[in-house]
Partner chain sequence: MTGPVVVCTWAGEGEAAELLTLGRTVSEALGTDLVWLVIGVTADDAAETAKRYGATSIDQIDNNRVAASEPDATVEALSQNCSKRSPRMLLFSQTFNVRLIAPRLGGRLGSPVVMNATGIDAESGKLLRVTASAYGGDTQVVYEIQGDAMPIAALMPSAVEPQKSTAQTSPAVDVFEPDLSGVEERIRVLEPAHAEGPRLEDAQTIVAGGRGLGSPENFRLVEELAEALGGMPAASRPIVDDGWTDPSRQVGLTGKIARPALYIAAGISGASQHMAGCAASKTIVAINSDPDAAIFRYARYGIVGDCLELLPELTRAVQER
Amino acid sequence: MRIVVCAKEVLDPDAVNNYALSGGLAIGDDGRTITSSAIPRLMNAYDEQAIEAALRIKEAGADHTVTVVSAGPDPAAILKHAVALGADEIVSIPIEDAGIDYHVVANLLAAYVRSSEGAGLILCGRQASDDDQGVVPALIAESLDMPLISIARAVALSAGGTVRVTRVTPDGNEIVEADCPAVVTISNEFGEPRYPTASMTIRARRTPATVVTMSDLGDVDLAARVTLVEQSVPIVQGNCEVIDGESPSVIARDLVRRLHEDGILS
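Structure please, single chain, the form predicted together with the partner chain?
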(Lines of atoms letter the chains of each structure in order from A and count residues from 1; the text may use other names and numbers.)
(Lines give C-alpha, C1' and ligand atoms only; values in the text may rest on other atoms or scores of the structure.)
Protein backbone atom coordinates (compact mmCIF):
# COMPACT_ATOMS: atom_id res chain seq x y z
CA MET A 1 0.00 0.00 0.00
CA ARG A 2 1.13 3.55 -0.69
CA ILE A 3 1.32 5.62 2.49
CA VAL A 4 1.51 9.39 2.03
CA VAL A 5 2.67 11.53 4.94
CA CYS A 6 2.07 15.29 4.87
CA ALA A 7 4.83 17.26 6.58
CA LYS A 8 5.09 20.99 7.17
CA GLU A 9 8.10 23.14 7.91
CA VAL A 10 7.54 25.36 10.97
CA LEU A 11 9.52 27.72 13.15
CA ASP A 12 10.84 25.88 16.20
CA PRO A 13 7.99 26.41 18.68
CA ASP A 14 10.29 26.24 21.71
CA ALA A 15 12.44 29.04 20.30
CA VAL A 16 9.31 31.08 19.51
CA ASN A 17 8.17 30.46 23.07
CA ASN A 18 11.49 31.70 24.50
CA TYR A 19 11.45 34.82 22.36
CA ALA A 20 7.83 35.55 23.16
CA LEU A 21 8.45 35.19 26.90
CA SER A 22 11.52 37.42 26.84
CA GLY A 23 9.58 40.04 24.89
CA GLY A 24 11.94 39.75 21.94
CA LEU A 25 9.78 38.13 19.28
CA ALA A 26 10.17 40.28 16.18
CA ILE A 27 7.24 40.81 13.82
CA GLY A 28 8.12 42.24 10.40
CA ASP A 29 6.90 45.46 8.82
CA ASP A 30 4.05 43.56 7.20
CA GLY A 31 2.63 43.16 10.71
CA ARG A 32 2.18 39.42 10.37
CA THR A 33 5.47 37.57 9.82
CA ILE A 34 7.82 36.48 12.60
CA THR A 35 11.22 37.75 11.54
CA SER A 36 13.52 36.74 14.42
CA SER A 37 16.18 35.18 12.20
CA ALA A 38 17.80 33.03 14.88
CA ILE A 39 14.72 30.81 15.17
CA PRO A 40 15.47 27.45 13.52
CA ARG A 41 13.08 25.98 10.95
CA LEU A 42 12.24 22.36 11.39
CA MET A 43 9.68 19.72 10.62
CA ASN A 44 6.46 20.02 12.62
CA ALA A 45 7.04 17.55 15.48
CA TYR A 46 3.72 15.73 14.99
CA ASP A 47 4.56 15.22 11.32
CA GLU A 48 7.84 13.62 12.33
CA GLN A 49 5.77 11.28 14.46
CA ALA A 50 3.47 10.67 11.48
CA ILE A 51 6.53 9.57 9.49
CA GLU A 52 7.48 7.32 12.39
CA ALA A 53 3.97 5.83 12.30
CA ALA A 54 4.31 5.16 8.56
CA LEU A 55 7.72 3.52 9.03
CA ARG A 56 6.43 1.27 11.80
CA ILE A 57 3.55 0.15 9.58
CA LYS A 58 6.02 -0.53 6.81
CA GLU A 59 8.28 -2.50 9.13
CA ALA A 60 5.36 -4.54 10.40
CA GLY A 61 5.35 -6.35 7.06
CA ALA A 62 3.59 -6.32 3.72
CA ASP A 63 4.62 -4.27 0.78
CA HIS A 64 4.23 -0.65 1.77
CA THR A 65 5.92 2.49 0.48
CA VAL A 66 6.23 5.78 2.34
CA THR A 67 5.99 9.07 0.43
CA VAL A 68 6.48 12.34 2.29
CA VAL A 69 5.01 15.46 0.70
CA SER A 70 5.43 19.05 1.78
CA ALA A 71 4.05 22.31 0.44
CA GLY A 72 6.03 25.41 1.31
CA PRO A 73 8.49 28.05 0.19
CA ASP A 74 11.49 25.77 0.70
CA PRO A 75 10.68 22.30 1.97
CA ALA A 76 14.03 20.82 0.82
CA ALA A 77 15.60 20.55 4.28
CA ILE A 78 12.70 18.81 6.01
CA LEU A 79 12.25 16.48 3.04
CA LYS A 80 15.93 15.44 3.30
CA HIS A 81 15.27 14.78 6.96
CA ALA A 82 12.32 12.60 5.92
CA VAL A 83 14.61 10.46 3.76
CA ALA A 84 17.11 10.23 6.60
CA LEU A 85 14.30 8.86 8.76
CA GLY A 86 13.44 6.27 6.11
CA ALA A 87 10.99 7.73 3.57
CA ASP A 88 11.09 6.04 0.15
CA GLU A 89 10.02 9.06 -1.85
CA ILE A 90 9.90 12.81 -1.18
CA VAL A 91 7.73 15.33 -2.95
CA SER A 92 7.94 19.09 -2.85
CA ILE A 93 5.11 21.43 -3.82
CA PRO A 94 6.74 24.87 -4.00
CA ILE A 95 4.54 27.78 -2.92
CA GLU A 96 5.81 31.31 -2.53
CA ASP A 97 4.14 32.59 0.59
CA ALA A 98 4.79 30.87 3.93
CA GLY A 99 1.63 32.49 5.29
CA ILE A 100 -0.52 30.99 2.55
CA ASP A 101 -4.09 30.02 3.32
CA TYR A 102 -4.20 26.53 4.80
CA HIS A 103 -7.31 25.81 2.72
CA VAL A 104 -5.25 26.25 -0.43
CA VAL A 105 -2.51 24.06 1.04
CA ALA A 106 -5.07 21.32 1.66
CA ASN A 107 -6.35 21.62 -1.91
CA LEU A 108 -2.80 21.29 -3.22
CA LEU A 109 -2.04 18.25 -1.06
CA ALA A 110 -5.31 16.56 -2.03
CA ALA A 111 -4.66 17.33 -5.71
CA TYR A 112 -1.20 15.82 -5.38
CA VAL A 113 -2.60 12.57 -3.99
CA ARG A 114 -5.26 12.48 -6.69
CA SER A 115 -2.83 13.17 -9.52
CA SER A 116 -0.15 10.74 -8.33
CA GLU A 117 -0.84 7.09 -7.65
CA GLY A 118 -3.40 7.86 -4.95
CA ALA A 119 -2.89 6.67 -1.37
CA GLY A 120 -4.17 3.84 0.80
CA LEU A 121 -3.38 5.80 3.91
CA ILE A 122 -2.64 9.48 4.45
CA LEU A 123 -0.93 10.39 7.70
CA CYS A 124 -0.77 13.94 9.04
CA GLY A 125 0.17 15.63 12.28
CA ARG A 126 -2.73 16.49 14.61
CA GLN A 127 -1.94 20.19 14.08
CA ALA A 128 0.88 22.37 12.82
CA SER A 129 2.67 23.92 15.79
CA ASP A 130 2.66 27.34 14.13
CA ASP A 131 -1.00 27.88 13.22
CA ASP A 132 -2.37 25.17 15.61
CA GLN A 133 -5.37 24.86 13.28
CA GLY A 134 -5.56 21.10 12.77
CA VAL A 135 -7.78 21.78 9.76
CA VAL A 136 -5.71 20.63 6.78
CA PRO A 137 -6.15 16.86 7.36
CA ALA A 138 -9.94 17.22 7.54
CA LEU A 139 -10.02 19.29 4.37
CA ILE A 140 -7.87 16.69 2.58
CA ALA A 141 -10.18 13.91 3.81
CA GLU A 142 -13.30 15.73 2.58
CA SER A 143 -11.72 16.57 -0.73
CA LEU A 144 -10.73 12.95 -1.37
CA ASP A 145 -13.91 11.56 0.23
CA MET A 146 -11.97 9.60 2.84
CA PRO A 147 -12.82 9.10 6.53
CA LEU A 148 -10.70 11.02 9.02
CA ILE A 149 -9.49 9.52 12.28
CA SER A 150 -7.93 12.14 14.51
CA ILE A 151 -5.48 12.21 17.42
CA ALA A 152 -3.94 8.77 17.14
CA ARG A 153 -1.50 7.24 19.58
CA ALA A 154 -1.22 3.93 17.69
CA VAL A 155 -1.97 2.93 14.10
CA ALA A 156 -1.93 -0.50 12.48
CA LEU A 157 -2.98 -1.86 9.11
CA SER A 158 -4.64 -5.21 8.73
CA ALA A 159 -4.11 -7.52 5.79
CA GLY A 160 -7.71 -6.92 4.73
CA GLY A 161 -7.03 -3.24 4.11
CA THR A 162 -8.50 -1.71 7.22
CA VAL A 163 -6.73 0.72 9.50
CA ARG A 164 -7.07 0.33 13.25
CA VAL A 165 -6.35 3.35 15.39
CA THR A 166 -6.12 4.05 19.10
CA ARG A 167 -7.31 7.60 19.66
CA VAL A 168 -6.55 9.78 22.66
CA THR A 169 -9.86 11.26 23.84
CA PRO A 170 -10.76 13.25 26.96
CA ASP A 171 -12.39 10.06 28.26
CA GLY A 172 -9.34 7.89 27.66
CA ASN A 173 -8.32 5.65 24.78
CA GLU A 174 -10.79 4.74 22.07
CA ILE A 175 -10.10 2.05 19.48
CA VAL A 176 -11.66 2.54 16.05
CA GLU A 177 -11.39 1.02 12.62
CA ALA A 178 -12.06 2.19 9.07
CA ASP A 179 -11.59 0.82 5.59
CA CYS A 180 -8.70 2.27 3.63
CA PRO A 181 -8.18 4.70 2.04
CA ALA A 182 -8.33 6.90 5.14
CA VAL A 183 -6.67 9.94 6.69
CA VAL A 184 -5.22 9.61 10.21
CA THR A 185 -3.71 12.39 12.34
CA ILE A 186 -0.95 11.57 14.81
CA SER A 187 -0.68 13.01 18.30
CA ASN A 188 2.34 13.38 20.55
CA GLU A 189 1.27 10.37 22.63
CA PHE A 190 2.47 8.28 19.70
CA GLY A 191 5.98 8.42 21.11
CA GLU A 192 9.41 9.54 20.00
CA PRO A 193 10.38 9.36 16.34
CA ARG A 194 13.65 7.57 15.53
CA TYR A 195 16.97 9.32 14.96
CA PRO A 196 18.47 9.23 11.48
CA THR A 197 21.52 6.99 11.20
CA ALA A 198 24.72 8.23 9.54
CA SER A 199 24.22 6.06 6.46
CA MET A 200 20.63 7.23 6.08
CA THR A 201 21.78 10.83 6.32
CA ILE A 202 24.23 10.19 3.49
CA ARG A 203 21.49 8.56 1.44
CA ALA A 204 19.31 11.61 2.10
CA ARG A 205 21.92 13.90 0.58
CA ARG A 206 21.75 11.95 -2.66
CA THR A 207 17.98 11.60 -2.86
CA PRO A 208 16.34 14.38 -4.86
CA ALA A 209 12.78 15.50 -4.22
CA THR A 210 10.17 15.16 -6.93
CA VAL A 211 9.06 18.72 -7.59
CA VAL A 212 5.39 19.05 -8.41
CA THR A 213 4.18 22.18 -10.14
CA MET A 214 0.71 23.61 -10.51
CA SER A 215 0.44 22.28 -14.05
CA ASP A 216 1.09 18.74 -12.79
CA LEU A 217 -1.82 19.06 -10.38
CA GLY A 218 -4.58 19.85 -12.84
CA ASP A 219 -7.54 21.85 -11.66
CA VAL A 220 -6.87 23.14 -8.13
CA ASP A 221 -8.99 25.66 -6.25
CA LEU A 222 -6.41 28.32 -5.33
CA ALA A 223 -8.89 30.90 -4.03
CA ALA A 224 -7.94 32.13 -0.56
CA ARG A 225 -10.60 31.60 2.11
CA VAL A 226 -8.74 33.10 5.04
CA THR A 227 -5.83 35.52 4.87
CA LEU A 228 -3.49 36.05 7.77
CA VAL A 229 -3.40 39.83 8.11
CA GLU A 230 -1.93 40.42 11.57
CA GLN A 231 0.23 38.67 14.14
CA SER A 232 1.21 39.97 17.55
CA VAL A 233 2.41 38.80 20.94
CA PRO A 234 -0.41 39.05 23.48
CA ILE A 235 0.58 40.77 26.69
CA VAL A 236 -0.21 38.92 29.89
CA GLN A 237 -1.03 41.37 32.65
CA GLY A 238 0.33 39.87 35.83
CA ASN A 239 -0.96 40.70 39.31
CA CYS A 240 0.92 38.11 41.30
CA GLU A 241 1.34 38.54 45.01
CA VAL A 242 4.53 36.86 46.17
CA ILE A 243 4.25 35.11 49.50
CA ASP A 244 7.43 35.16 51.49
CA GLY A 245 8.34 33.95 54.97
CA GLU A 246 11.10 32.62 57.15
CA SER A 247 10.48 28.94 56.38
CA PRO A 248 8.52 26.77 53.97
CA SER A 249 6.07 25.87 56.71
CA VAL A 250 5.34 29.53 57.52
CA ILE A 251 4.86 30.29 53.82
CA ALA A 252 2.61 27.27 53.39
CA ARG A 253 0.38 28.25 56.30
CA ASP A 254 0.22 31.84 55.07
CA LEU A 255 -0.90 30.70 51.62
CA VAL A 256 -3.54 28.33 52.98
CA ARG A 257 -4.87 31.10 55.25
CA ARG A 258 -5.19 33.50 52.31
CA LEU A 259 -6.94 30.93 50.14
CA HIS A 260 -9.45 30.49 52.96
CA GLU A 261 -9.91 34.23 53.32
CA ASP A 262 -10.51 34.53 49.60
CA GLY A 263 -13.18 31.86 49.87
CA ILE A 264 -11.31 29.56 47.49
CA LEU A 265 -10.82 26.93 50.18
CA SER A 266 -13.62 26.16 52.54
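Moving from the form predicted together with the partner chain, what structure would you give for the form predicted on its own?
No partner chains or extra molecules come along with it, only the chain itself.
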Protein backbone atom coordinates (compact mmCIF):
# COMPACT_ATOMS: atom_id res chain seq x y z
CA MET A 1 0.00 0.00 0.00
CA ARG A 2 1.15 3.52 -0.75
CA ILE A 3 0.96 5.84 2.26
CA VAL A 4 1.04 9.56 1.48
CA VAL A 5 1.92 12.01 4.25
CA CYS A 6 1.17 15.72 3.80
CA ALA A 7 3.68 18.03 5.50
CA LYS A 8 3.90 21.78 5.95
CA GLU A 9 6.81 24.12 6.63
CA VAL A 10 6.14 26.58 9.48
CA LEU A 11 8.00 29.14 11.52
CA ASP A 12 9.44 27.64 14.70
CA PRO A 13 6.58 28.29 17.17
CA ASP A 14 8.93 28.47 20.18
CA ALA A 15 11.05 31.12 18.45
CA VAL A 16 7.94 33.07 17.46
CA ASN A 17 6.74 33.09 21.07
CA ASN A 18 10.15 34.16 22.35
CA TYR A 19 10.35 37.00 19.84
CA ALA A 20 6.82 38.10 20.74
CA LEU A 21 7.59 38.12 24.48
CA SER A 22 10.80 40.08 23.94
CA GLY A 23 9.14 42.60 21.61
CA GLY A 24 11.22 41.54 18.62
CA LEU A 25 8.45 40.11 16.46
CA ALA A 26 7.89 42.51 13.55
CA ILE A 27 5.08 42.70 11.00
CA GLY A 28 5.90 44.10 7.55
CA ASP A 29 4.43 47.17 5.91
CA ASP A 30 1.71 45.04 4.31
CA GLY A 31 0.36 44.30 7.80
CA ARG A 32 0.29 40.57 7.13
CA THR A 33 3.83 39.19 6.90
CA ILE A 34 6.20 38.42 9.76
CA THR A 35 9.53 39.94 8.76
CA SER A 36 11.75 38.62 11.56
CA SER A 37 14.22 36.76 9.33
CA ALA A 38 16.12 35.13 12.21
CA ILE A 39 13.21 32.83 13.06
CA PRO A 40 14.04 29.33 11.76
CA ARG A 41 11.62 27.38 9.57
CA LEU A 42 10.94 23.72 10.22
CA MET A 43 8.42 20.94 9.68
CA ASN A 44 5.10 21.27 11.45
CA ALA A 45 5.42 19.03 14.52
CA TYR A 46 2.04 17.34 13.99
CA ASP A 47 3.11 16.42 10.44
CA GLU A 48 6.33 14.97 11.82
CA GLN A 49 4.19 12.70 14.00
CA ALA A 50 2.17 11.75 10.92
CA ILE A 51 5.43 10.59 9.29
CA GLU A 52 6.19 8.59 12.42
CA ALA A 53 2.77 6.95 12.16
CA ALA A 54 3.44 6.01 8.52
CA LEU A 55 6.85 4.57 9.36
CA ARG A 56 5.46 2.46 12.20
CA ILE A 57 2.83 1.03 9.84
CA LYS A 58 5.56 0.27 7.31
CA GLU A 59 7.70 -1.41 9.94
CA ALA A 60 4.81 -3.62 11.04
CA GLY A 61 5.82 -5.99 8.26
CA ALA A 62 3.55 -5.31 5.31
CA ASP A 63 4.70 -4.06 1.90
CA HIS A 64 4.11 -0.32 2.24
CA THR A 65 5.85 2.73 0.80
CA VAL A 66 5.86 6.17 2.40
CA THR A 67 5.64 9.29 0.23
CA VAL A 68 5.87 12.73 1.85
CA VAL A 69 4.47 15.65 -0.15
CA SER A 70 4.61 19.34 0.67
CA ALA A 71 3.13 22.36 -1.08
CA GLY A 72 4.79 25.68 -0.31
CA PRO A 73 7.28 28.34 -1.39
CA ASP A 74 10.39 26.21 -0.73
CA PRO A 75 9.72 22.94 1.11
CA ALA A 76 13.10 21.40 0.26
CA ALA A 77 14.48 21.53 3.82
CA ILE A 78 11.58 19.76 5.50
CA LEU A 79 11.43 17.18 2.71
CA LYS A 80 15.10 16.34 3.29
CA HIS A 81 14.20 15.91 6.94
CA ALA A 82 11.42 13.51 5.92
CA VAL A 83 13.96 11.34 4.07
CA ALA A 84 16.24 11.42 7.11
CA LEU A 85 13.35 10.10 9.18
CA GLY A 86 12.76 7.25 6.73
CA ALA A 87 10.45 8.37 3.92
CA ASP A 88 10.84 6.44 0.65
CA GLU A 89 9.91 9.33 -1.66
CA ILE A 90 9.56 13.10 -1.32
CA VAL A 91 7.47 15.35 -3.55
CA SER A 92 7.58 19.14 -3.74
CA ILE A 93 4.78 21.30 -5.13
CA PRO A 94 6.27 24.81 -5.40
CA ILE A 95 3.89 27.68 -4.69
CA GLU A 96 4.93 31.20 -5.59
CA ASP A 97 1.69 33.01 -4.76
CA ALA A 98 1.75 33.98 -1.09
CA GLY A 99 -1.96 34.81 -1.19
CA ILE A 100 -3.22 31.24 -1.47
CA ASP A 101 -5.35 29.80 1.32
CA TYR A 102 -5.87 26.32 2.72
CA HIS A 103 -8.53 25.54 0.09
CA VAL A 104 -5.93 25.92 -2.65
CA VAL A 105 -3.34 23.88 -0.71
CA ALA A 106 -5.88 21.08 -0.21
CA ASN A 107 -6.83 21.18 -3.90
CA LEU A 108 -3.17 20.88 -4.92
CA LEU A 109 -2.46 18.00 -2.54
CA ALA A 110 -5.60 16.14 -3.61
CA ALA A 111 -4.75 16.71 -7.28
CA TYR A 112 -1.29 15.27 -6.71
CA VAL A 113 -2.70 12.11 -5.12
CA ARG A 114 -5.26 11.80 -7.90
CA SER A 115 -2.71 12.28 -10.71
CA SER A 116 0.01 10.05 -9.29
CA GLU A 117 -0.33 6.48 -8.08
CA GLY A 118 -3.16 7.29 -5.70
CA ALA A 119 -2.94 6.40 -2.03
CA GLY A 120 -4.29 3.66 0.18
CA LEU A 121 -3.86 5.89 3.22
CA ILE A 122 -3.28 9.64 3.60
CA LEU A 123 -1.86 10.85 6.90
CA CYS A 124 -1.77 14.48 8.03
CA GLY A 125 -1.02 16.33 11.24
CA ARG A 126 -4.16 17.33 13.09
CA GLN A 127 -3.38 21.02 12.43
CA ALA A 128 -0.55 23.40 11.63
CA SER A 129 1.22 25.26 14.41
CA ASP A 130 1.14 28.59 12.57
CA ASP A 131 -2.58 28.99 11.83
CA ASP A 132 -4.17 26.15 13.87
CA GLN A 133 -6.92 25.77 11.25
CA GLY A 134 -6.83 21.98 10.85
CA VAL A 135 -9.11 21.98 7.79
CA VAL A 136 -6.75 20.84 4.99
CA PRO A 137 -7.14 17.10 5.79
CA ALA A 138 -10.93 17.38 5.71
CA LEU A 139 -10.84 19.22 2.38
CA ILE A 140 -8.51 16.57 0.93
CA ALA A 141 -10.87 13.81 2.09
CA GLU A 142 -13.84 15.61 0.58
CA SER A 143 -12.05 16.20 -2.74
CA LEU A 144 -10.97 12.54 -3.02
CA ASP A 145 -14.25 11.14 -1.64
CA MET A 146 -12.46 9.37 1.22
CA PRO A 147 -13.56 8.88 4.83
CA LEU A 148 -11.83 11.10 7.39
CA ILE A 149 -10.79 9.98 10.87
CA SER A 150 -9.41 12.76 13.04
CA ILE A 151 -7.20 13.16 16.12
CA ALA A 152 -5.58 9.72 16.12
CA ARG A 153 -3.27 8.51 18.85
CA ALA A 154 -2.77 5.09 17.22
CA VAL A 155 -3.19 3.78 13.67
CA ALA A 156 -3.03 0.22 12.35
CA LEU A 157 -3.82 -1.43 9.02
CA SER A 158 -5.47 -4.84 8.72
CA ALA A 159 -4.84 -7.43 6.04
CA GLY A 160 -8.38 -6.88 4.83
CA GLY A 161 -7.69 -3.31 3.76
CA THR A 162 -9.22 -1.45 6.69
CA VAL A 163 -7.63 1.13 8.98
CA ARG A 164 -8.18 0.92 12.73
CA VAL A 165 -7.73 4.18 14.60
CA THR A 166 -7.70 5.04 18.28
CA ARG A 167 -9.06 8.58 18.56
CA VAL A 168 -8.51 11.07 21.37
CA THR A 169 -11.79 12.46 22.75
CA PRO A 170 -12.73 14.46 25.88
CA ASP A 171 -14.35 11.29 27.24
CA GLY A 172 -11.37 9.01 26.61
CA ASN A 173 -10.21 6.84 23.75
CA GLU A 174 -12.53 5.94 20.88
CA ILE A 175 -11.68 3.09 18.49
CA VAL A 176 -13.07 3.30 14.95
CA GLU A 177 -12.48 1.49 11.67
CA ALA A 178 -12.87 2.54 8.04
CA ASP A 179 -12.22 1.01 4.64
CA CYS A 180 -9.17 2.23 2.79
CA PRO A 181 -8.42 4.52 1.08
CA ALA A 182 -8.92 6.94 3.95
CA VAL A 183 -7.53 10.15 5.46
CA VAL A 184 -6.34 10.14 9.09
CA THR A 185 -5.08 13.09 11.12
CA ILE A 186 -2.46 12.42 13.80
CA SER A 187 -2.52 14.12 17.19
CA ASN A 188 0.36 14.86 19.54
CA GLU A 189 -0.79 12.00 21.80
CA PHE A 190 0.66 9.64 19.19
CA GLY A 191 4.08 10.05 20.77
CA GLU A 192 7.45 11.54 19.99
CA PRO A 193 8.79 11.03 16.45
CA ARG A 194 12.13 9.33 15.95
CA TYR A 195 15.43 11.15 15.47
CA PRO A 196 17.29 10.86 12.16
CA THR A 197 20.37 8.65 12.20
CA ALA A 198 23.67 9.75 10.69
CA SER A 199 23.35 7.33 7.78
CA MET A 200 19.80 8.47 7.02
CA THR A 201 20.90 12.12 7.16
CA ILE A 202 23.58 11.38 4.57
CA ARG A 203 21.00 9.57 2.42
CA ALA A 204 18.71 12.59 2.69
CA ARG A 205 21.39 14.88 1.25
CA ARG A 206 21.61 12.67 -1.82
CA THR A 207 17.87 12.19 -2.34
CA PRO A 208 16.27 14.75 -4.67
CA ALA A 209 12.63 15.67 -4.39
CA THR A 210 10.26 15.01 -7.25
CA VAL A 211 9.08 18.47 -8.30
CA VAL A 212 5.46 18.67 -9.42
CA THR A 213 4.33 22.03 -10.79
CA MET A 214 0.81 23.36 -10.78
CA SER A 215 0.64 22.88 -14.54
CA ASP A 216 1.52 19.20 -14.07
CA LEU A 217 -1.58 18.75 -11.96
CA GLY A 218 -4.01 19.83 -14.66
CA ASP A 219 -7.19 21.75 -13.93
CA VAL A 220 -6.95 22.71 -10.25
CA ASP A 221 -9.08 25.38 -8.57
CA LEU A 222 -6.53 27.98 -7.47
CA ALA A 223 -9.02 30.59 -6.28
CA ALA A 224 -8.52 31.51 -2.63
CA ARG A 225 -11.69 31.74 -0.57
CA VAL A 226 -10.15 33.16 2.59
CA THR A 227 -7.93 36.26 2.56
CA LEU A 228 -5.57 37.23 5.36
CA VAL A 229 -6.37 40.87 6.02
CA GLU A 230 -4.10 41.73 8.92
CA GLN A 231 -1.79 40.27 11.55
CA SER A 232 -0.79 42.01 14.74
CA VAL A 233 1.51 41.25 17.65
CA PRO A 234 -0.19 41.63 21.03
CA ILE A 235 1.49 43.70 23.70
CA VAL A 236 2.63 41.27 26.36
CA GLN A 237 3.23 42.63 29.85
CA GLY A 238 4.21 40.66 32.90
CA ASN A 239 4.18 41.92 36.48
CA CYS A 240 5.12 39.64 39.34
CA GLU A 241 4.55 40.36 43.01
CA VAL A 242 5.90 38.04 45.69
CA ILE A 243 3.71 37.59 48.76
CA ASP A 244 5.70 36.85 51.90
CA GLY A 245 4.43 35.43 55.16
CA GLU A 246 5.31 33.55 58.30
CA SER A 247 3.84 30.26 57.03
CA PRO A 248 2.19 28.78 53.94
CA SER A 249 -1.26 29.20 55.51
CA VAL A 250 -0.64 32.90 56.15
CA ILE A 251 0.60 33.37 52.58
CA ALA A 252 -2.46 31.53 51.23
CA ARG A 253 -4.88 33.70 53.23
CA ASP A 254 -3.11 36.85 52.05
CA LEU A 255 -3.24 35.64 48.44
CA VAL A 256 -6.99 34.90 48.62
CA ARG A 257 -7.61 38.32 50.19
CA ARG A 258 -5.70 40.06 47.42
CA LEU A 259 -7.59 38.13 44.73
CA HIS A 260 -10.87 39.24 46.28
CA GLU A 261 -9.69 42.85 46.41
CA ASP A 262 -8.68 42.75 42.75
CA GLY A 263 -12.04 41.25 41.72
CA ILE A 264 -10.53 38.02 40.44
CA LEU A 265 -12.43 36.04 43.09
CA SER A 266 -15.94 37.01 44.12
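Computed from a predicted model, the values in this text were never measured in an experiment. Definition used throughout: the rigid core is the maximal C-alpha set that superposes within 1.5 Å between two forms. Numbering follows the first chain given and starts at 1.
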Where the core is superposed, what shift in Å does the CA of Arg258 undergo between these two forms? 5.0
After lining up the core, report the Cα displacement of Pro248 between these two forms in Å, one decimal place. 3.6
